[in-house]
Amino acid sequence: MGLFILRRTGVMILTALCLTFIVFFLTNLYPNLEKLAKTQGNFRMTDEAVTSWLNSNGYGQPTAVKYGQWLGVLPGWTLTTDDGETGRCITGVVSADEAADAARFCGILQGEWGFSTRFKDDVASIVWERLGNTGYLMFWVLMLMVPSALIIGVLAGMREGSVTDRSLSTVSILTTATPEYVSGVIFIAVFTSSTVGLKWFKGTATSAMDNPTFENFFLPVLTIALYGMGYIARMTRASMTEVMTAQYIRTARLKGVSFHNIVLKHALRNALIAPFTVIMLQFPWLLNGVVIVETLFNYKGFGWILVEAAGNNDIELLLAISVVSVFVVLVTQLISDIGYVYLNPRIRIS
């Protein structure tokens, strides 16, 4: 086992530097760069002045050194002006003793995270508050999704072909079928509109980062818990209808085993171990999947500063959130590959 983390630690560390890499690459190519000299100093620039301003900012050296100015892996780039030096990892302008002084290398691997455009402030501090605000909204969908998902997929496979089987595959089937920004329009509309007369919630859920309730706060988790709950229960049904067919499950049949011990005791670990990748691979979905959810009610989370940076060219915001998400998506299918060897002792790793 510590040889098959040690193993994938390793691919993750390599496909986390080709995934930076390729949003890096595609983040400072020059039409970006030009929209951000523009943004930043005068969309009346000349390209000789967009070239002047890129160079005395860093953007104008090669991609890979930026790569790895960025990374934290190569010394920061420094201009000296008439007024003193400037870099990456010197603030303002200051003396040649201040910059000889200052850190030569000031990328991510030292917790550098740069500076946003957008927000004008520190992009480490932007991505650690809007992730906790959409880490408590990912625990409250996981918290309705998940245990729902099971319980309907359980139900259905435990008799396959039965009436509530069919029930709970069409409420699935629908509710998989229909994307968050229809089912949050419709619940927007219905309940707290209005014209209709339901004005049971909150239309937005701004105040849900200050003073989260159930008024402010159940319409967002249930436009996104929803969408999910449909595939996992899919999923649950077919593995769980798999095995209620098995051999070992017949026997426990004619031994005389009762229907509801034959489903505990028997069928539902068994059951459980297809479900549990899916349910892994919520996580990369819920960060990066609410990006809809989070505008449509106006909550301030991690993927509503996606958008924030995407739409205003916020290169830095951008790459650090690219970082969070990578990050995200190759931990949790590590622990998913760890967890599913866990649970399936017929599995081994060659």
Contents of the next structure:
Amino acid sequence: MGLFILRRTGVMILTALCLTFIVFFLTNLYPNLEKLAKTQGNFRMTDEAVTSWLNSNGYGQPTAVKYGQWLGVLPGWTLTTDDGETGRCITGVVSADEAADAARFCGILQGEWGFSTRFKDDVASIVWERLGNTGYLMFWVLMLMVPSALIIGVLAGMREGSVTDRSLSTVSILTTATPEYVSGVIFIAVFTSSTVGLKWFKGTATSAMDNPTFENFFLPVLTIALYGMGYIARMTRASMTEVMTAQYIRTARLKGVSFHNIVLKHALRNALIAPFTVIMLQFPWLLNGVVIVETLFNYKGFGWILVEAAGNNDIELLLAISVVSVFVVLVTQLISDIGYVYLNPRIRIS
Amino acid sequence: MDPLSWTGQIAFLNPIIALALGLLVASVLAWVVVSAVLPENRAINDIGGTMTLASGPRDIAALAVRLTTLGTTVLALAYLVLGLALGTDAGILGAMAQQFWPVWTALVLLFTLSIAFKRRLGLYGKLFDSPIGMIGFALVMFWVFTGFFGAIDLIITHDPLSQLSGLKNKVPGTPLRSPEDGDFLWYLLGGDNLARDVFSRMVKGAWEVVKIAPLATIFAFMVGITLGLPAGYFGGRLDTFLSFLANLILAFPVILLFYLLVTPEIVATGLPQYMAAVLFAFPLIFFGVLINSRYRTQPSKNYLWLAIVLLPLLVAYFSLINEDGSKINFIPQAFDLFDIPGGILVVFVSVVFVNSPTVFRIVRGLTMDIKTRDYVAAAQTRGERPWYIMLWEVLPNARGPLIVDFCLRIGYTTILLGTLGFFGLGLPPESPDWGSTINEGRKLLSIYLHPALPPAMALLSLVLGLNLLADGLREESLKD
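Alternative state: the form predicted together with the partner chain, after the form predicted on its own:
The complete assembly is shown below, putting the previous chain first.
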């Protein structure tokens, strides 16, 4: 088991390195840098001005070198000008003595996540703050999605082909067919607009960042939860129907155990192994839902900074975002693998 | 001109259908409750050794559901038929029913022919045995036909790009202020915030989906199959490497990938074109290997088939990736048959790129399962080459799950296209595709509902249809 986790961690780090390098490469292509220079400087810069801006801000170096500096395995760039020294690890322009005191390496290995050109702030603090908002959202999404999906799946799967099964399966197909931007728009139209007149909820979740209430927070949660719910419910149903046809369930029925007891005591635990994996693997998709819903409901969380950073080619913020999302995806995969082994005695013992 | 109401002269049907719908909901609820609460029907032994089930409240509830469903369907059809006959006299619904006449005709023809010949049509024919599959197929074909006929300007009432004065954000059924001869006199589903016709844009949007989604899914399958078969069959280093790549792409948040690939700056570097050159080569490899592995021992037949299939594909391939004034431009104009507008190509490439790793994983899993079968061992004993076994023994036997996944994946591609439009990526800003229309409409959603809801409903019904179709196909293919 220890070796397994060690190997998975190794693969994880390799994946994270490859992914961040791809993001780094794409954001550092020349047209992107040119756009960055023009948004940071001014839009009517000449080509020479762009080149000199890029050189004086360290963007002119080869991509591999810059990537090494970002990682913290190569010393940060410095540049001596008439006013003094500036560089990756130096804030502003300082004298030569102060520059000598500054750290030589400042990459993510040293805990320096860089500076966001879009928000003019430290990347680590931005990401941390926004992740808090999104974490809160995700918590409620999971609280709503997982129990309801499991209940629907178990109810549908315990009697395959019954009326309950048919109707619940139709519901879960309907929810998987409704992407967040469709269900979100429909919910906003029905429950918040003055045309329909129900006005039960608020159409934006901006105020939910400081003061989340049922009124301003339920619709975004529901929108994300619905799309993921159908898939988990269908997987739970499949797993439940498989368990219900197993030999030991038949034995229990023949012994005269009541249906109620069969479902709760015999079938349920075995049927919940597969959905566990599915729920864990749903995280990457939830991340997508978060981006859409945060844009739709104007909730300023992790998804919102992703859109902002990508739209403005904010390189270091984008890199931090991809590190975080890769981390989330790969850690949930690891947990799902370990959990699967742990939950399933047939694998655990052999 | 007067504004159109929703139902016009056939408004007398409204209370009846409201009643029918109420009864339908009530009976479905009663049915669910009854079947959950009451025990299953007892079996009765008849004289003569047969068994029947005793009838009880369950059957009554089921009958009620069947009757109310029938009633509601008949009423809905009445709306449709009366609408077709009366046109604008039957309000907005009637006018829309009439505008969609080519679609109804095509659907009726397709279903009559298919049901008449269903025993000779294999898996496709079997689809018409399952009600769920039929409903799904009808929904899908409705939008496919809408796309086709909309593309040749049959269904639309106005130009989807032209803006008429005085119709900004106007509610459904608003008459045109100063109609010219031959103009349709109303905006059936109202005007959007640029005073364009919402109905026509929705119809045109269907074509955007119908022309990209199935083709992109086919390409994703070609890539996934060509790489997944050897990964599953040979295993080892190749498998480790390809799986690592697939997991790498899957670990990307899709939206971040779209933002990185689809921005105009990246397009200017020509990167999407290079990716297109790689991804679009897979169908060539696939068909080349497919034919070569089959006819390897009969060179004359082999070359003939290779020439017949590969030459047109090669021409198409080069015309596809070659574009005047871009990074890949090495073929003389005379051989460059068609140009794909830049935006569409990028969208196409990124959708294929995102979809193919999942297909790869499915194909790989299926191959690993199937390669342990006896018929594969038999082929190996006969001395068949690996590629022959993969493409002519393993692949045909994996077709069931692959066809089902194909339907689901078209739906997912539709959702992805909508996502791209929703973030305003790739497609031109005035494009009538559903995602962009939803995105434009959502900004004023709390005041004006009508610009955002029709495309949302359209997307929902198409994806739902594809899901139901996949469900029907799965059920029917498991029956064998």
